[in-house]
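Given next, in structure tokens, is a single chain: the form predicted on its own.
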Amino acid sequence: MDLEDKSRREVLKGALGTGLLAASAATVPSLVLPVLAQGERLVPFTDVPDTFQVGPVRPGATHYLDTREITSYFTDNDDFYLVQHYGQPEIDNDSWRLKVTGLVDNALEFSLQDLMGGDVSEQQVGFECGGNGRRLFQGLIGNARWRGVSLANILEQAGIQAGAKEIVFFGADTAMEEIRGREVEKAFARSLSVEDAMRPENMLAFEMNGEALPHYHGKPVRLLVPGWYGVANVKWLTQIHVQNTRYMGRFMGRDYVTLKKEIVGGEERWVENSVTMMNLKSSIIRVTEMAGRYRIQGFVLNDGTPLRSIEVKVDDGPWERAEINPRSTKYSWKLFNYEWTNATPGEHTLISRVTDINGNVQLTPEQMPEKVSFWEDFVQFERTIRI
């Protein structure tokens, strides 16, 4: 049994054991790859107007995915969704090098030889863009195979200090910034805390899908913190600074940030928050029709939590379960199918939800916290067609 057949056969194992799969045996291998059989057609959404247009990639572009068409497990490295602030450094393989400075032992250096050197592992890891969500019909998003070194390693060769409180990773994306009537030279950087930093997942990872990292997606190394939106995926990244302060850099403290109406301690208060952690999310992305039988399909992404179910609705009938792909993983994009056995003709508006092992149901609009910003949009996502 080769690793693949291997790893399959573990996560429909896993899958199983958590009750999300209902799928027969027969049924599985249709869950596999949610590419369109012979004969099957996409059945239109009458909620994405015609004027909806995903172009190819383009230099200092935002790039996204039209979900409609969305036709392999792993989204391939020139249609993975793009968002960059600060250009798209150029950046020499051989000279490139990455420093962990600040409150360490050992302040380190490594080239990239160093790192493609050190104890590699891969993981499957799927997310999407903090400000991603219905406005793009959820096209800032994308799975894939990544493969690197775990940052807790590097940050144990390293040696934290006693009185660290945050990490910050720093990219070679520079631009000048005016800042209260000054010009500055800023670098794109988020943060994480010690605890946040330390989780085994993180990675710093040189490969995707199989090949370099692309230059787009931060050439040479990137990070990669699974389960979190994108922005926290520090890309062409060049420092680690253990400080002992809180780090408020512009996409920390200022952008990235949502502001919502919360209750604090009895009082109605406005809290800004940094995007971090995904929430829990599903959509529909399409239907398909074949010989008079109709499927919807769907994705799921949060922060890993394991899930208790998918559940679709159409019109006013009741939530039925859905099948997930069972090639999904703890932090990878789950791929969900639903048999809609009974469609008739006519106008139809499709929901999906999504709960997790805890009881965390994803919520409903009206059940989202009043916001000011678009981002950490992941309420139940209403579909319409027409059969």
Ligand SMILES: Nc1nc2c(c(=O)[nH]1)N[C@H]1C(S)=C(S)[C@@H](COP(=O)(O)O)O[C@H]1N2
Given for the second form:
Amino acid sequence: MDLEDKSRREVLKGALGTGLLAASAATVPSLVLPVLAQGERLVPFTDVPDTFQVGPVRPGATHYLDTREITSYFTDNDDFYLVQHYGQPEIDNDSWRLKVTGLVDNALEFSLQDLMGGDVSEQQVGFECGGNGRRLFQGLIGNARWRGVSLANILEQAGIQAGAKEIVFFGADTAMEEIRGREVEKAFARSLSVEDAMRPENMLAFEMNGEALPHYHGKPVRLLVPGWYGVANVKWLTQIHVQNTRYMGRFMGRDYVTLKKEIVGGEERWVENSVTMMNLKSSIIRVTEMAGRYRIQGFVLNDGTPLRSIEVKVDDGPWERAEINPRSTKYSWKLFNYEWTNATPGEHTLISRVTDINGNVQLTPEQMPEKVSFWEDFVQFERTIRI
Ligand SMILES: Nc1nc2c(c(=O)[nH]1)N[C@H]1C(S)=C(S)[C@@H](COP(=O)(O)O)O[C@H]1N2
Ligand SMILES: [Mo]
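What would the structure be for the form predicted in complex with the named molecule, given that what you showed me was the form predicted on its own?
Below, the chain from earlier opens the complete complex, with every other chain and molecule after it.
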């Protein structure tokens, strides 16, 4: 089953639960309503159907945020989105080992203690699923503080041999996959070129927001590739394998593969690409009102290239500068805020666009390449509200 099917089922299930939530809302509002300052209210988006509900985390299920409720810079571990394709394997910390194998001078094996005794560092990294988009109102996103050790350092200890081409990261989670009519057992895995793997920011993380990496997020250790879509961040990591061929497993070669029309040396062609670095993207997710003052908020995610500006446009008005949360770091998400001073009663369309320091502007729907797949939905995302 692919992510889209799963998510659609989630949405349906959520819709069925609506009555129950509404009934309890009267008595326990704090459980249902987002965190708001006193006197502040959420202005409803008219593009979000009343049936859209976000359920609690359930074992094995996809989980997404209600982006209208994002108020904190770091996402709680309990609410950080969840995507896993082969279930959530139980791993015992004491018997867990990470092997480094293949074209290396020294095959290595680490226990959790070994890794934690290394040179530990911390960084803020936000990411989204490559399948995130408008159908979940961008809910497959999160931002956290991670601690772990450098991947490059471990690969240097192992000593990558000449001729090595790719490094494959295997998770402990496996499933039977039918490939060409044959049932074969496959582990979740993703690969990086040697060059990409050696980027100094790549991390083997064992801590998330000050806590041991939670079971659902890949306990005890996951890979983090800052600036890349979530799929690169292999959870429940058990093996790192260096090889001299391209790794062509499902999540590199078949799923998380975008098919789009491109000009290739003057010829128009349909081209596949594996989902890698995050595209330049912003989205409005939340509008609040307090004492007649309106505030439009949203997020930006990209590959870590510094930003020049984020702008918001109301109806047919001019693009106006929004303010980026000054806490933002290179690979964190960037939350933005726009004070909408002259809001008038009625229906409005709101849109945001982000520009990086190289002058790249988030694409409009007209500028998006023709695509066959929902992967990499980074287009300017129009929202509608009623005041
Ligand atoms: N082992 C393993 N790692 C995985 C996956 C998986 O199915 N198995 N899913 C990937 C995908 S598609 C995403 S978007 C992120 C989600 O990470 P999170 O659940 O911690 O948010 O994990 C990635 N790592
Ligand atoms: Mo994903």
